[in-house]
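This document starts with one chain, in the form predicted alone, laid out as structure tokens.
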Amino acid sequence: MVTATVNKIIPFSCVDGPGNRTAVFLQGCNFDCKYCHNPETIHSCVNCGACVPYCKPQALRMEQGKVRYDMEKCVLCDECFHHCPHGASPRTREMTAEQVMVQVRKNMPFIRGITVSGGECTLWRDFLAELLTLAKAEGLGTLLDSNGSHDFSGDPGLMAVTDGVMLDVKAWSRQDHLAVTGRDNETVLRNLCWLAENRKLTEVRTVIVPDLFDCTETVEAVSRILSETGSTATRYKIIRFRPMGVREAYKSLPAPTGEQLSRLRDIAESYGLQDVVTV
């Protein structure tokens, strides 16, 4: 039976794709973005127990060498994240696709669909395919929120049950992408083109961090691809870096000014993009 490590399930979300959706966040990521706003989703808990003494409501306990999590006691204070030496979260559950759907069905008929995010959701490819198949059978829309490291063009089975992908383009040049994430972006850029050409691209997002990478080059190149593929109606979300939730070592990264964001929006719109959002 295929399972995945689920970080959290948000019953109703209006920011994880069009309409009201249930958002499922899976644990684990193969990128290590310096500006990551959810760094506790990158690594898996190693059951060291360092977080347990800091959990005042006693939602965490050690049992047979493993950290056990009690959702009913948790007050979401995040102290466990702050005291984890491995940058992980103990607040996770191993779930099957059907167990996740039990939670999703509680929100019907008030949702338009589900969005699966992370971490990086495609690290759990077989679980994803099963979950999205179940969701489609219920008449729900299906979206993936991805860093683009999975080759979507080579996975027709997954794409058959995926309505669209919300794709992060962290930086355009390989050198910049390595500096931001620790990984190259060959597959990301190939996915950008393929998803756009095959009408599977729901949204593109770039977090703007001046001086960390060439933001102008990235926005201009993404906008050009969207224009050339006839995807000018695809939403391009240009996101201001904010230090909230970021690891201490990267809190001093520079945030863009309103003027810089406006200039980037103008560049995107100059390529005919019809839905450019700066947030």
The other form holds:
Amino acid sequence: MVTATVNKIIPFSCVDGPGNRTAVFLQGCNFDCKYCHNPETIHSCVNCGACVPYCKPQALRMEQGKVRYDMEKCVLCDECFHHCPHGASPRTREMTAEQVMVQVRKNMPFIRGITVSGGECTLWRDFLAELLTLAKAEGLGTLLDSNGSHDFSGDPGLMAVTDGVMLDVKAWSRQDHLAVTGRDNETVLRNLCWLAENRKLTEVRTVIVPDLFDCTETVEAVSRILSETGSTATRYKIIRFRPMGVREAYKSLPAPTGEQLSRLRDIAESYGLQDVVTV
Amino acid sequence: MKRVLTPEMIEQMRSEIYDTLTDSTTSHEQKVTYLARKAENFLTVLDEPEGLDELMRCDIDTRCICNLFEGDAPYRPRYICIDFPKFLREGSAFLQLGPARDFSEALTNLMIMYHNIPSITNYPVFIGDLDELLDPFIKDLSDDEVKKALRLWLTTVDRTILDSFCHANIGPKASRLGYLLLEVEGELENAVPNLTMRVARDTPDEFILAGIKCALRSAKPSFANDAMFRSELGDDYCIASCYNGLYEGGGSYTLSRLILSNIAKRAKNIEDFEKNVLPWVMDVMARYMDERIRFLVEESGWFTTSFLATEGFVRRDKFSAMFGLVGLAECVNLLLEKEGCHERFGHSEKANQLGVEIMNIIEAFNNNHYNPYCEATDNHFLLHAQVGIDSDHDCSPGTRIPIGEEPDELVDHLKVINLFHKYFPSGTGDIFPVDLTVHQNPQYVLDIIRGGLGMDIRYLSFYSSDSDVIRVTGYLVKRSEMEKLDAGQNVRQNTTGLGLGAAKNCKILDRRVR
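Now show me the form predicted together with its partner chain, since the one above was the form predicted alone.
Full complex below, order starting with the chain above.
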């Protein structure tokens, strides 16, 4: 079995898709969003050991050139990744899909499914396919939380075990998307249409940062696509930018006002969307 | 052995009566109730078991048995759950009411009946399966008409039944009345009545979700495992007072409780507790309950004179009694400390297993104790995880994990609960404040309820961490009313005072939000 670097597993989550789900967060992301709320999940640990001296409860130590992490001692103070020069976290585990499922099964029968998130979960495509296959065998639902950089239409094997994707649409124009994430969005937008048409689109999210990209254009275009594909019942989550967890350089990005958010909601609803949530 | 009142005790009681009637924070109705209780306590009619004074009438830190203010001469059952379908069908000669013929008559007749049902607090603790009772009457009425009537009627219930031990039931079947009732209760945000939705496998998700949405606004309904109650009590069970499973058309004569945390203080070690101290205290409490029941049934005359009994709205042989307990968590922790172990209840396999071991001893004792008047439940009492009272200190309700020590993960919390709910047909439950409003995901709670049905989880309550109505231990109060009382003003409901005490002593505002 292949392994993935697992950042954390949240046994019960009420914010990662409908119902109660176990959320599995995989390490590593191919986007570099300025407003990223958990930048420590972007890169992988290079075992430089810079974090070790900052760990007061001594849950971290260097051993044969590797950073070792002792979950029992950890107090989740987050000092390690705040001092990481590489945008990574030492608090990760290499796990097989079966090892993750052992953790997931402990939460049954209280969960309806799992959601795999990140980082960007599709960077671990083969692991993902194994994990979702095991989850399906337990009768659990399977959702992916993705930035949309993986071409889902070209991966029928993965889609066969995926109930739905919760897709981030960070910005509509290529230019804006480059500014927000450092990557273009051709695949993201193709995925938006393809997932909607194939009834695999569970939710779309856009984080609103007024000065960073054209939020109105983005919300309007996403709403239009949802409307045109007959996906008006799909939830569209319009999320207020919050500085919590964001890197110092971008913490001061301005958050939208309540008025701006409700204007965006009105736009989405004007396209007939029935489940617009602003948070 | 009959109790003897000394002149000093009588002087003390006179002074308490004076304090009660001059208390500026209690309303007139509350004073009348408290004064009646004090009058009752001048009687010494019970033949009490030896050891009761030592175990019950003593300092609060050493008290091992508590009769929950029942008074020393029981003259009505503690909890009465009348056969409301029969009442609506037939009317009552005593109340000079005929059968209810339409929705207005049904609502009015019920309200009249409520006024005539006694209990330990003098207010009814069970007011019916409202959906089943009322749904047949609304066929020709529009939703708006029904909601308007329900709004007025439920407001009357809240303003005239002055404590929130008053409990209504709905489910497990969905009905139009059930949906409308949940809609109105969500709007009203009243503390009374308490409400339970019985949930079965075939209860539609939509109906449970309507209940959850109501609960996130008004802290009710709670959700009961219908199959579990039915397997123990049969089809005519109801949920009364805080969360007590009893027979409709019957009830509970009495409820006393073991204060396990204090019983553990008397023991040298685990073995002494299990072999000597606990059995002795259980024996005294059971014989005390037997005597209370004997007096109530054989001497008080209630069952031969009350119209509720003579007209058949309750039957004596559908009554049982509740053998209660509190403080299992603190009991386990203290016993382990006495053995030099510092593992904690709710967090360690060893501590949880000691809890199970103690519960097995209590269950076995109860199954071996015979009471002639509890035929309904095979001549045994029903175990009850009592929700605590405002003066409890370092003593958690029933088998609950202490507030402030809840496991980090809700799933671990639920697994502990799952070990203990099965012991308590006459009620137990756990309460979770949740923060879901912004995420609009009531299905989260639905999944937890459904999960519980497949396990041994009996009864769950949820409320939104930011709502005005909150669940204290079993009953509901409004934060806004507690604040008024705290500022020295009169408030309508007795339970507001209990809630305020619990907020101060039992940290109920500090539960871990899920």
